[in-house]
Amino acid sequence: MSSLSLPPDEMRALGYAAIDLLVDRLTALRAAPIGRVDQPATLDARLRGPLPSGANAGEVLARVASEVFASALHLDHPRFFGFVPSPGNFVSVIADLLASGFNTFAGTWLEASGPATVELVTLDWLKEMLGLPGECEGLFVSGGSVANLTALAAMRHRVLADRLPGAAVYVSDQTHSSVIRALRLLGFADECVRVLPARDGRMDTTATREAIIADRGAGRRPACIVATAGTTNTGAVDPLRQLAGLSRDYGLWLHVDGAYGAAARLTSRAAVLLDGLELADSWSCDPHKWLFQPYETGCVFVRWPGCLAETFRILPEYLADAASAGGEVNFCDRGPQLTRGFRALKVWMSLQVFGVDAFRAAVDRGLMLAELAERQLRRVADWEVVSPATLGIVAFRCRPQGWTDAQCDVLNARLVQDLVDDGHGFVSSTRIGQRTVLRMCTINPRASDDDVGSTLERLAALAALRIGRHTAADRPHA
C-alpha cells in the first residue's frame, strides 16, 4: 500500500465521521452562536507547530472541527445577514466531495467528456434561468472576481484588439472593486477608468453619455460600460436597458456584473428590476450567492460564440492530444485556467434533486425577508431606513435624537462588533452618502421571520446600551 493511502475500513470510518460532523452541524446551526473571531496570537498558539510526522486521521478530523472551524463565522447560519452570505445546500456539498474524490480535471474534453457535457448542460440551464440569449457561451469559474476578469479580457480583445492606449471604460462609484482590480490586471491604467457618481445608487445614463462624448472629442477610445445588477451596498440595479441602448449608439461593449443580483431574474417580483439584462455583451453570475451553492461557484457568459476561445486559446505542443477535433469543448480554451475542477457538478446535482421551482421560491423568500426587515425598522424609534429593501438588501442606521452624524457613524460601526461578540447574529456596515450605515442581506433560505426580527431586536438592545452609556457620560458629576 502507498504511504499516502489508508486501508478501506479507515477510509470509510473517516468519511462517515466527516459526514456525521456536517449533518450534526447543519442540524444544530440555528441554535448555535454565529461563530467566533479569535486573535492571531491565540490561533498561532493553537495551530502552529513543527512539521508533522503523522497522526491518526480521526484525531486530526476532530482537531479540525474543534480548533479550526470553531474560529470562523458561519456564513450559512440563518442569522448571518452580513456582506453577501453563501447559504449552500447539502446536495451540493456531496457533489463537491465527489468532484474532489474523483479528482476530475475539467479543462479538456479528452480527460473529462462527461463532466464537460454536464457543464455545458448546466450553463444552458443557467442561461434559461437568467433570461440570457441562447447563443451566448460561458464557463464556470471561482467567483465574480474571475468572472469579471474573464469577460473584460474578452472585451479588450474583441473591441480594442488588445491595444490599450487611449481606451476608456465607464463604471459608477457603486461598481464592485473586483471590476477595478480586473481592469488593472488587464493593463488599463487608472486614467482609463471613468468612475462616475451614481444617482440614487444607480449608474447615471446622462452622465455616462456625456463622458463618452467628451472622451471621443478628446481623441480617446470609449470601449466598455460596466453595469451592475445588484450592488453590494444597496442591491440597486443600474438602468440596464438604457445603458444597452447607449452602448449600441456608440459601439461600446456592455458588461453586466450580476454576481449578486442576476439570479433574482428567476422571480416575477424582481424581473422588472432586471429589465434589459439580456441585452448586454457579457455577464457575471455567482451561484454561490443567490443560487445557494458552496464556494467557489461563479459563472461568466459572453454573447459572441467563439469570443472566449479567440481571447484565451493557446495550443502548445504538449496539449496536442487534447486539441478539439470538432464539436468538443475544451473549457481551458474559454478562460485563464488550464487546471480547473468540476464546479458545475454541484449546480447540476442540486437542480436535479430540488428542481428549479425550489430555487425560485428560495430567491423569492430572500426578497420578502428584506421587506420584513424594513417594515420592522420603520417601527422602531432611533432607527432610520437609509436604503429601502431592494433585491434582498436593506440599509439602515441607528440615529438617536440629538446625536451628530459623526457620533452616529462611530455608534453604528461599533454595533457590528457588538453583535459579533454577542453571538446571536451578524450584520455588516458600509458607507452611503458619506455616512456609516448597517446593512442586512437576507438571502439565506434557512432564515425565518423570527431570525430577522430577533437579530434586529438584539441590535436595538445593544444600541440602547451604548446610548445609555453615552448619556451617562454626558451627565454632570455631583
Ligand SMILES: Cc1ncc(COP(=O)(O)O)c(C=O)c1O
Given for the second form:
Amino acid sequence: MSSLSLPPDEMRALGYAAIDLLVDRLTALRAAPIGRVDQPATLDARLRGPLPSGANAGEVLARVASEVFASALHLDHPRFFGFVPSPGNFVSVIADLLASGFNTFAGTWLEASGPATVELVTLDWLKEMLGLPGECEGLFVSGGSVANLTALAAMRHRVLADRLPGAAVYVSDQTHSSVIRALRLLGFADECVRVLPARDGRMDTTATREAIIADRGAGRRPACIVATAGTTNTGAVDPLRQLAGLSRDYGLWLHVDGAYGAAARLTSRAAVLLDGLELADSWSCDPHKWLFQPYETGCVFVRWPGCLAETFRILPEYLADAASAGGEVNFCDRGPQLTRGFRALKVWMSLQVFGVDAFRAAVDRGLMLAELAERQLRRVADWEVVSPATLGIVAFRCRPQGWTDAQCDVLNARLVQDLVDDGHGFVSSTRIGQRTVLRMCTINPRASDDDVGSTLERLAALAALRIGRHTAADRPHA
Ligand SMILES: Cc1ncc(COP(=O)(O)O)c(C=O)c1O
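Could the form predicted in complex with the named molecule be shown next, to go alongside the form predicted alone?
Once more the chain from above appears, this time first in line as the rest of the complex follows.
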C-alpha cells in the first residue's frame, strides 16, 4: 500500500465521521451563533506548526472542526443576511464529495464523457429555468467573477477582434467590481471604461446612449454595455429591454451580469423585473448564490454558438488525443481552465432530487422575506428604508432624531460589528447615495419569519444601546 493511502476501514471511519460532522452542524445551525471571527495572531498561534510528520486522520478531522471551521461565519446560517449568503443544500455537498472522490477531469470528452454530458444537460436546464435562448452555449466556472471574465473575453474577441485601442465599454456605478477587474485583466485601460451614474440604482439608458454617441463622434469604438440583473447593493435590475435595443441600434454587445439576480427568473413574482433578460449576448449566473449550491458554482452563457471556442480554443500537440472529432464537447475549449472539476454534478443531482418546483419555491421565499423585513423596518421609529425590497435585498439605516448624516454613518457601520460580536444574526453595510446604510439579503429559504424579525429586533436593541450611550455622553455635566 502506498504511503499516501489509508486502509479501507480507516477510509470509511474518516468518511462517516466527516458526514456526521456535517449533518450535526446543519441540524444545530439555527440554535448556533452565526460564527466567529478571530484575530490573526490567535489563529496563527493555533494553526501554524512545523512541517507535519503525520498524525491520526480522525484527530486531524477533529482539529479541523474545532480549530479551523470554528473561526468562520456560517454563510448558510438562517440568520446570515449579509453580503450575498450562500444557503447551499446537502445533496450538492455529497455531489462535491463524489466529484472529488472520482477525481473527474471535466476538461475533455475523452477523459470524462459522462460528466461532460451531465454538464451539457444541466446547462440546458439552466437555460430553460432562466428563459435564455436555446442556441446559447455555456460552461460552469468558479463564480460570477470568472463568468464575467469569460463572457467579456468572448465579447473582446467577437466585437473587437482582440484589438483594444479606442474601445469603450459602458457600465454603471452600481456594476459589480468583478466586471471592472475582468476588463482590467482583459487589457481594457481605465479610460476605456465609461462608469455612468445610475438613477435609482439602475443604469440610465439615455445617459448610456449619449455616451455611445459622444464616443462614436470622437472616433472611438463603442463595444459593449454591461447591464446588471440584480445589483449587489440594492437588487436593482437595469432596464434590460431598453439596453438590448440600444446595443442593437449601435452594434454593441450586451452582457448581463445576473450572478446574483438571474435565478429569480424562476418565479412569477420577479419575472416582470427581469423582462428582456433573454435579449443579451452573454450572461453570468451564480448557482452558488440563489440556486442554493455550495461554492464554487458559477455559470456563463454566450448566445453565439462557437463563439466561446473561437475565443479560448488552443490545441497543443500533447492534447491531440483529446481533440474533439465532431459532436463531443471539450469544455476546456469554452473557457480559461484546462483542468477543471465536475461542478455541474451538484446542480444536476440537486435538481434531480428536489425538482425544479422546490427551487422555484425557495427563490420565491427569499423574495417574500425581504418584503417582510421591509414591512417590519417601516414600523420601527428611528429606522428608514433606503431602498425597498427588490430581488431579495432591502437597504435601510438607523437614523435617530437630531443626529447628523455623518453621525448616522458611523452608527450604522458600528452596528455591523456589534451584530458580529452579538452572534445572533448578521447584516452587512454598504454606501448608497453617499451614506452608509445596512443591507439585508434574504435568499436563504431556511430562514424563518422569526429569523428575519429577531435579527432586526436585535439590531434595534444594539442601536438603542449606542443611541443611549451617545445621548448620555452628550449630556452636560452636572
Ligand atoms: C452582481 C454580482 N456580480 C458578480 C459577482 C461576483 O461573483 P463571485 O463572487 O461568485 O465571483 C457578485 C458577487 O456577489 C455579484 O453580486
